[in-house]
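This document starts with one chain, in the form predicted alone, laid out as structure tokens.
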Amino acid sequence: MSTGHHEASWRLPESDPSYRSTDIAYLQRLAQTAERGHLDSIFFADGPALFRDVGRRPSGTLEPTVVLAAIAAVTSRIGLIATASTTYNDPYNLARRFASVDHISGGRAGWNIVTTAHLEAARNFGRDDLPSHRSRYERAAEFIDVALKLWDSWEDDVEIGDKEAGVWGDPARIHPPEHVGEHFRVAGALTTPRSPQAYPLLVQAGSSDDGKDLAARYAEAVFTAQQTLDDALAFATDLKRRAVEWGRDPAGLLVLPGIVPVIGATEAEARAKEEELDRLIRPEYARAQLAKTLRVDPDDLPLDRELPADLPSEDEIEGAKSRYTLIVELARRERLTVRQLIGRLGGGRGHRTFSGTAEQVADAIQEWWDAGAADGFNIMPAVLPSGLEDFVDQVVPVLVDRGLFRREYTGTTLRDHYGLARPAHPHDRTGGRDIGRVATTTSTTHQGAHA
């Protein structure tokens, strides 16, 4: 997130502004930072619009699977998960992008699977309106279906390399999709063999009903965002039950909620850290976005009054339903005002944000996994780069000493970070199973969180 995941970290007297977002070198030691504190991956998140007034903060991305195929080159073992849109891509052209990056990183590919709830990404496509909720996830689970079939559509045994006979592979051994949908037609292979994790790490960061759906049926980590303990817990819980009601081993499926930390040699330095940042946001810009995500005009949002109790209904929102209720549900519960909902939100956006020291930042970790409201974390570091060295250097050497982390890499694909077997092909003539194109966890139990 360029200069961090705050809004307002660009106003930093530390923080260089200037394109920090297409400046590879940037980007490539971040991921190396990461790197260093063994964690299992880094996230770009990513849509096909310039979503934000320029005006806000520093803008401009580069287009992510490039940007992963580029970080590959200076890495070797940190997984590299990138988001791609199913409402604005065609299946065959995206499932040979990642699954190019899963053969040049080694099998340390993941794809965020998203359905883009934006009206400004629709009228670049050549749209009016935006589709509807119900009919992007319908698009995205057949589009799921389609690049599992191309990324099957190679058994892992195609090559032979008999050189007397000169017959380099096994025709039998392609298995072209032949798919007819309702969205798709895609009748070839795949150009692209059966790459070292079968196919890329397959996520999901969608926390409606029919996100939690399609994450249920097909995704292997989930991203969401959550701001207590209990919320945190029964989403958990209900993502793993709807992943039973879809035949799947629930430990299969890895809870990863976000959290953004500001970390401090003590905690009043950490607490100043933070209302640093939240004295930089520009209200005025806070206040149009916090207005365009709530359906309504920004003069309906007073600063320093409670949301109105007029907001529009969940089901009149056709997109971002879940930030729109978690959002809605966080100023209600706290009763707080437009000015302090606009505080909550420049640092996470919906997420959790925590400051404190290391041992605290740990503590709060601790919590959520020892209750089982999550399997992991998305570490969103409110300043970069310095939140991240932050917490490598300070918040991961206190998880290992706890035995909550890793000290070293023990696999060299995202799949080993995460405790996921490889998936079976459906032809697997060695007696493998196929498990419905989803991986299960090689043990019941982890070893860790996951970062």
Given for the second form:
There are 2 protein chains.
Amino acid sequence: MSTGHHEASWRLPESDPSYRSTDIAYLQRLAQTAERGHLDSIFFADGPALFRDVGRRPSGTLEPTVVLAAIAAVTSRIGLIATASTTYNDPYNLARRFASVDHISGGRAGWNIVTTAHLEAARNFGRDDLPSHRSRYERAAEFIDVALKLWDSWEDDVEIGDKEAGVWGDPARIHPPEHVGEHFRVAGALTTPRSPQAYPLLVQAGSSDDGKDLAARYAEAVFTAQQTLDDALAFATDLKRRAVEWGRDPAGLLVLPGIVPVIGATEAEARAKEEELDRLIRPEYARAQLAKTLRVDPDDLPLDRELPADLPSEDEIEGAKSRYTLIVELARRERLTVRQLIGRLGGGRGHRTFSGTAEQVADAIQEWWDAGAADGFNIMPAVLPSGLEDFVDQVVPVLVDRGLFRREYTGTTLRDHYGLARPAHPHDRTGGRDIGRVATTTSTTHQGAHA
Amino acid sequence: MSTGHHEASWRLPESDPSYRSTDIAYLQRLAQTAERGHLDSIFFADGPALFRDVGRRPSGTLEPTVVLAAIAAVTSRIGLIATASTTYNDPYNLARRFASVDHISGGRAGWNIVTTAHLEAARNFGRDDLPSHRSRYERAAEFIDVALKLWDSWEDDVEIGDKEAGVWGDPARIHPPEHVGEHFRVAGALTTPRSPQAYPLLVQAGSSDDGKDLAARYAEAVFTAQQTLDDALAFATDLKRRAVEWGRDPAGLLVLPGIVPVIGATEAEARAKEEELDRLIRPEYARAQLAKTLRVDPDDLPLDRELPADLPSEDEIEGAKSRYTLIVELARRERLTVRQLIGRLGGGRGHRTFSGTAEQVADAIQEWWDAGAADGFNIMPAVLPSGLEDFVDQVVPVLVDRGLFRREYTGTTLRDHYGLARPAHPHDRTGGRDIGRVATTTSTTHQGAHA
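Complement to the form predicted alone: the form predicted in complex with a further copy of the same chain:
Complete assembly follows, chain above in first position.
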């Protein structure tokens, strides 16, 4: 919902609740605001199913790759990250679409790779059951392997363009994948020449054991929900260790925890904003959704009691395992009642919420950055567009003054912004272009599909 | 290839053969030229496989739905038609993407429905063989049925937007398809609210018996390759008769033959342009492709002889049946040598080629229009961008003066341009909005994937 990441944001006087997520002019303006702040990218969560109760809050989203193409046309630098599922797509179609967005945007595309842990999605694609967590991740790994082969199916210099001889390109520089695997058989080359970034930045957000292994193997950026500095540090350390085990340089994998800032002129004003938002959550809806995530009956979750003691273990969960564990641990650690837990989840949905002045938000960001718990942050304003405008106009200048964030864009592609090199083609011995690392990185999400 | 519909267009001095089809700024300018001429739409052919020999001519295309989204952002009226395959997509994903493009463009989306008759495509999606012609068309019909259910899964007025009560929408106005069929099971509603046009204009181009039945049942516009007025008239008459058999008003189905205009200041100049283009075709490539279409060995097609007498019958062809028949009939009717046939196909690929002055091109269009052989035309310039500019600047004014074409856009959606009503929702008793028919309709194609 594009009125903000807090589920009640649409009920504020400032919000226009009318189909914000399908209003392309509104989405384009959000992207332009993020670009004005020199943020690295905008990011769209997504899932191929109508998850939400339309009674509860603004519903209705557009398919994000076409949204990014429309945003690319009115921006020039901001990175463009779309979520797409490896479980409910074919590699040929999806690799082609992301390569196309990378061409259209001049090298600004990113793909947030998800396996889609929702029964509702499975039932839109001919299945009665959610595929098992393990099988979804096995398919995801093979999907990415195939996509990489497709993105490398053209060398960078296929074109010869000899009009005189009537020879346009060199067929020897085309390399059809001829992939035969467990989940996919894909014979031919992509229709699309190798793109400005070679392929989209690979992003991942799963925090389960399988998810972390997938990220360690392939991802260049990882979005993660972490409530405490210690948890965030442990997560980043674990992920980078796993990347080393896969033979990778851990500097090529950026960890980006989410933060839900609520910014006020004073700390008291920010807190009052947050309290107003929490007051506007309708607990009966939120409780039903919590009950679904926890696989219990809503009646087993009285609003003013803590969570019941006898919840299923993570191993029994086939859906979003890491999200399940995060919620249960948050509730147990802080001994939250169901009502308090709902307030926390309705605001940040498991992400760190922080209310304060612009200076205080900058402090909160710097604290994690200095501790090595984050390579950057996924900024998820509680209310949009005002929360993004506040961040860009008030917090970014503080970070820039402290030398923690760029004053201007120094590159043109999304990998440039993240300080990552363009992947070399396997047949190219000159290697990829390497550029310096930027001080910190920041993205913004404005479509939360993880309910 | 976006240097024009003639396969040798890229070899002309005016052409830039460097990845024109992946240069979004170039494609956006073509669309703006078409919009300047008040054409109904632009149209992208497509197939999920690299069909072409990259040695032969410029290759490499982008996925067209994302291209259209990027074009939508820099245009306001021109319709945006993309080809997509029912054989190699899932209905949920594709319905959602077209609904999204319709939202993004303010109601300008069209879907050219194809079943994709290429073994190369099958092999990119885990198949060893091309599915049979019949089974592809059965799947296509069910695919469209599911897509229509998904596009009607939201009523037009789901939103309530009651901030006070905290109720955003009315769940009773959401209608999950719960579709269970031969090829698909799709349970849930689309993520995307009903779009400005309700759903994209449905376009079809198959001219086989199965193809014509599919068009008669669902299509609102049909692209067709017809060489003679008599053939075009017979085709249009047959198609409209079939539409009546499906219980439809034949006025809701527009037949748009392709025309490949080569425009010169004099007739001699136009003919010289066409001859220059034909001279630039490399016959060895073209012969290999012709041999593949005809399912014979290239050595059985000497360049200066007519086609062999013993070709397979259309019934034995599982690929593009109607195209096969068109080629064979064209060669037999005009007793063309293989070399002459290659010249015709390299220019218009089975479509009517017409060289002459702007007045003569307008005459050629008017002749078919007056005879009732066309409801409009698919303009396929031999050379781009100059051929489109010539058409817009020289032919359109003649058609406008003759009262055959609009002077300004009178509507905002693609259906408005075609004189078709917005489809009513099945639960809406007030019916669709009806608008007057325009005098004639014209589209332009600029990416030929049918080789």
